[in-house]
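Presented as structure tokens, the chain that follows is alone, the form predicted on its own.
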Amino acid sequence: MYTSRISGLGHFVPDNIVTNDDLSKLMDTNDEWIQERTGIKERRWIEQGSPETSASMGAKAAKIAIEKAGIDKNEIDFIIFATLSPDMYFPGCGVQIQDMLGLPTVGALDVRNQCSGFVYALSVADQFIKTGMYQNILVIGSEFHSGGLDVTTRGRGVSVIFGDGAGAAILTRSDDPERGILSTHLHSEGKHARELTVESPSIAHWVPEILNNPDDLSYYPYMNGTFVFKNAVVRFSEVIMEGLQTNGLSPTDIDMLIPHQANLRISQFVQKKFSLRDDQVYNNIQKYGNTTAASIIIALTEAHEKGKVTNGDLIVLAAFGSGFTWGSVIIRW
């Protein structure tokens, strides 16, 4: 059986960036009160008007990730695109990236699991690869949320913390079995769904019965933040143990820990349980805010960049979110 490696990395984000000082503007909120719940102090919003989706991001990130992998668009044989805010309700966003970067007629997946989207991507393509099915994927995060929150104050407990952006990563089969993906964990418990959601559009609630009713929240996203946060601490705890555990590692032995950027809060508490330095935990959340499929990616690919996660380093991503769904990934680099 093949290894899979992460073998490029890249991510875009917009140029505009919304303070939470600019978001005061438009709703009953200041700076410290997002700060101390979230952590965040802002965020990147496509601009209105603009032609930037979640597709058109995904390709700027994956181009970049193609290049530092130095293969040829042609050398990819798969496309897995994670998302909850695709272009269109149908088809997904992969066969848009396909299309977007000229690619040969390779399968296109889409991911629907949210905030663990990246990390559900990642492990499926592990899979495809360490059967030797395929020899290099490109997974895809990425993420349009300014254009379907509420902006007002009746919206504010959920649209202060998204972000928009888009991560890549390539990935690439492997001889050496000491280094590259050793092991991926998924867990999901749909009782609590709709504890984090946004219920519609969907074929039961479809777009015009909005049109009669300006007042039907079920268009923007709920979020029960307490209960979710309660939830979060708890599972990224076990599934990160989980992982270590399945290839007899231990806390100490993580060099980098990359959380999905939910909440500052979250990762603090799990920096804490697990005895983790501040350099051994990455997040930017601070200034992306949430990008829910994207946010690991983004995070990994800065963290790379700045030399924070380097060869024989053993990194672990985790993630947690609606679904409930979480999950992690355990590399050796």
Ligand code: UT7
Contents of the next structure:
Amino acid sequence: MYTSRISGLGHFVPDNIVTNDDLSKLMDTNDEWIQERTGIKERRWIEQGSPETSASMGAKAAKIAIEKAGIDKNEIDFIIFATLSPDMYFPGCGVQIQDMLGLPTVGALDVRNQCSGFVYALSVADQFIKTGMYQNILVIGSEFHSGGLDVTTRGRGVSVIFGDGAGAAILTRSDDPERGILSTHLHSEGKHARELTVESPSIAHWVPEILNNPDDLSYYPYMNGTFVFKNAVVRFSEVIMEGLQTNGLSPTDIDMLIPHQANLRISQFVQKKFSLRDDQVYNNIQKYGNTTAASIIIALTEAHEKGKVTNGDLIVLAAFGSGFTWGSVIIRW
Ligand code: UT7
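Write the structure block of the form predicted together with oxa(dethia)-CoA for the protein whose form predicted on its own appears above.
What follows is the whole complex; the chain from before opens it.
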């Protein structure tokens, strides 16, 4: 069996900064509420009319990751693209990346696991590499949320939280069993699917039905925020412990926890639960909001760039979100 290690990282966010005060001009909200409840100060939203999309942002992040990995794009064996905001209903963004980057005609897989998307994508990539099937896999998390949010007061409980952006990693085969991804842990609980959802258009509820009923707003995200929050803090803690115990480790072994950036209060709860210092948890929700499948990979890229993730460190990635789905990845860097 081989090990997978992250050999290159990259991220891209749109230039357009939207502050909490900017949002208060669109809806009945305010900077104090948003910062107090979520920790968010600003987020990036693709400017209206810009040609940027989930796929194009993913391609920009991927180019950087490929360069940092020091490989030629023709050495990529497989593409995995995690997003809940694909450019098209089908096909997925993975094939667009194959085309945009001019990659060989390698396989391209889209992962639809929302906030856990990047953790799921990394886990799938890890299995392909461990077994020796592939040598280099491009894993992308990217979201274009702003185009699909209800930016009126009606949608304020959801729309102030989400931001746009992308991150990418190259996962590479290694012979060193001590370093790289040690394990991944994935879970789901579909009975809560409707607690955080965009229900349509779906084949079960197609466009004419929506157009015929002006009260039908099922194309906007719905979130039972308090319920999601309560489940998140429990599942984050469980799945981090599961990952540590699988490897005979304990919370004191963690050098850096990179949680999905759902809400600063969730990250702080987990930090306290595991008695981690501020410098052992990386958060950037303050400037990007919740970028769903992109959040962990953007945070990991930034933490790495800042020298907060270094060789030999024990890195824990953890996510929870719509589905419900949740998961963790334990990495010896
Ligand atoms: O990433 C995927 C997973 N997602 C999460 O983990 C998100 C989990 N949930 C949360 O982060 C929080 O539940 C929210 C930030 C979404 C909401 O915070 P909350 O403390 O649970 O607030 P709430 O929904 O209970 O709303 C409290 C009040 C309500 O007013 P009333 O009924 O008390 O008068 C809301 O109408 O705050 C009101 N409110 C707002 N006020 C100003 C809701 N959104 C806003 C807003 N600005 N944007």
